[in-house]
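The chain that follows stands alone, in the form predicted on its own, written as structure tokens.
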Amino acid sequence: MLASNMAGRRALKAVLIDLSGTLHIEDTAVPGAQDALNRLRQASVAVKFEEEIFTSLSAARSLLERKQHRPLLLVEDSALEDFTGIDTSEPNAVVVGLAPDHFNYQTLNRAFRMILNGAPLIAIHKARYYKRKDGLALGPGPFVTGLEYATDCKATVVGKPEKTFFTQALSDLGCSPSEAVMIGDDARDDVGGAQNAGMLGILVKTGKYRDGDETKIDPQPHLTCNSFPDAVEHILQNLL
């Protein structure tokens, strides 16, 4: 009985958790998230937080160093320190992250002209939107896509939903995609990206979630649940 039971289960070793929209919205925690996280940490599974911005920024930085690019950085001021020491004089590459202060006509037009002249376009990620306290807000995705459309070129994306983003996170933990599950509020980038990389994906109905998001990806999420505590409950009951 035990053997056949185990055959249908994965040997789960790691849980990747998206932070913004899943555990918190700006500086407000999702109700019950801390208790659920404590329960998960007591189980025999590695927990890794996908603070999208940091892992993606370091991936962008290493790409710039490898190619010896000098970037025009369309990123928030708080992200600039991740590029300290990188030469930005006479830029020959465009890096786009979340940068509300830089998404104006003049800056985007400068980026457009550079890309037309052969500069590569590098995207931190292509999220369509994210959740703030005052409602949904545009992510970098629309601006990256606009530059792609105008220049007829494709961006190199270093963050979610790229497969390498997830495989790198898992290699840090020493486990394979079949041994991991991702919990997030973004059906395409969190759940779809994880499942394309061979993981299970659990979609939570907090943060940026909107009705019907689970039907926008194929295959659909392993599970769609109300919030992070419900996702943890499912993992503890059914996946460990």
Second form
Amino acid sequence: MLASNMAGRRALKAVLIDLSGTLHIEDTAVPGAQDALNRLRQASVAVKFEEEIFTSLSAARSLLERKQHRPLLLVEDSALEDFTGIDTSEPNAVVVGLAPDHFNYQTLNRAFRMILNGAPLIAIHKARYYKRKDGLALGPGPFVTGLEYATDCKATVVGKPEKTFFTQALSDLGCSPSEAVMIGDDARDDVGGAQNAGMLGILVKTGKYRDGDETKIDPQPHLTCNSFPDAVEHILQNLL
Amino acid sequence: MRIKHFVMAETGWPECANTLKGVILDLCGVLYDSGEGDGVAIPGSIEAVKKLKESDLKLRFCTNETQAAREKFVAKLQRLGFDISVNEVFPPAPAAVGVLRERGLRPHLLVHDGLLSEFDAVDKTNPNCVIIGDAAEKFSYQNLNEAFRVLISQEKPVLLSLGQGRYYKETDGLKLDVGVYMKALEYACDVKAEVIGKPSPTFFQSVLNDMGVQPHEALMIGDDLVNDVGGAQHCGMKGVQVRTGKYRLAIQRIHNTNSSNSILGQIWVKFIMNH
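Having gone through the form predicted on its own, I am curious about the other one (the form predicted together with the partner chain); can you provide its structure?
Below: every chain and molecule of the assembly, starting with the one above.
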């Protein structure tokens, strides 16, 4: 999503925002997030939401198309429509996203045997865990890591924290990494990944955030703040 | 035609054979292939165990089997025709119980139902560590998540893993082993698991102590290059890799060869007996 009025002279041109854990947790908004988002949109800056629904999935899709792979798709049902038209018969590649329903022993064994027989392993992203209302829950990262260990191979990660993921998102917006900031609740994948790509990273203490997460990356986040509204306030005050 | 049925990673075998006092055998993939029911004995291996027992060599069985309590799978091996008794077999679960006692740990168990009885006498209230074994079908998202939540709620998570195997072979194909789920939890929680079982040196040492032999006087036979052969060699023992079990499928995959699985047992016993 793009807010209007991109102002060329500003130092900061784009704000990338993680959704789950930063703006909302399941169907509940983070308090003050909607207001803060409105204020950000009124400023002269592009706003883009980073979630697999929009970008990592399409990156996976274009990789499949380029290599003409027929994937076994371990993704949530809601993400399947992003792969409409892709041939999935006699699969010869494994795609892993956030898909708790598929992370059972039988399905993982099937994926494992395919990879052992030469099918490439493609990860939508490698998040360790995410925040649900009932607590933290395992993301795709642990299962991708397990399959890598089982098969002695390395997954191709198309989403966070890969550098190309961030640079692609920014080139879509027509700005350079030094002109962009990322806001997220995952210290390593959101903030560390963005900073590794040359952006600024702001860590919010909502969602999956746990005490001390900001010390898990080097360099540390540009800013660590309580929640999304504080991050927006900082941007409006100091970065524009 | 002479075919090499075992892999020798080092030279100096004649000297080894002269000083050999004890042999440690892996079970699954060396003596039998697991699968429906009791699985099947690998041809020649029943006789091979018998010959070893008739020799003056000490014999122990060292396994990362964690799907069943020790009594259960020893009974299974006996049904398959092996001369084997409970006190000759060293699996990880009893060793883990020792670690729990020593360190005052109360485990959350992510193990196969068949293994639960090994932990009957252990306090499992308000868990402060996770023990993971080869839980097979019990490796559901829900169960893994529960173990993850126990770990992530600890200031210093303790993860004890009964082995770290990547996969093993059943009669219907290769299956993911405990190591895969251990790695998943390690990644999720930024923790390094403590492995109990092969290739842990303490685990091998406890077997050597029981035999009363030095590492250089002992030989380990297994189908797993890392956990059996590598682990044993790391402890100063000799390692022999057999081309049965998981070895065969892996090598076929890599070289597309048709490695033979016939009478391997007889051949490795002949080899050892020539000492």
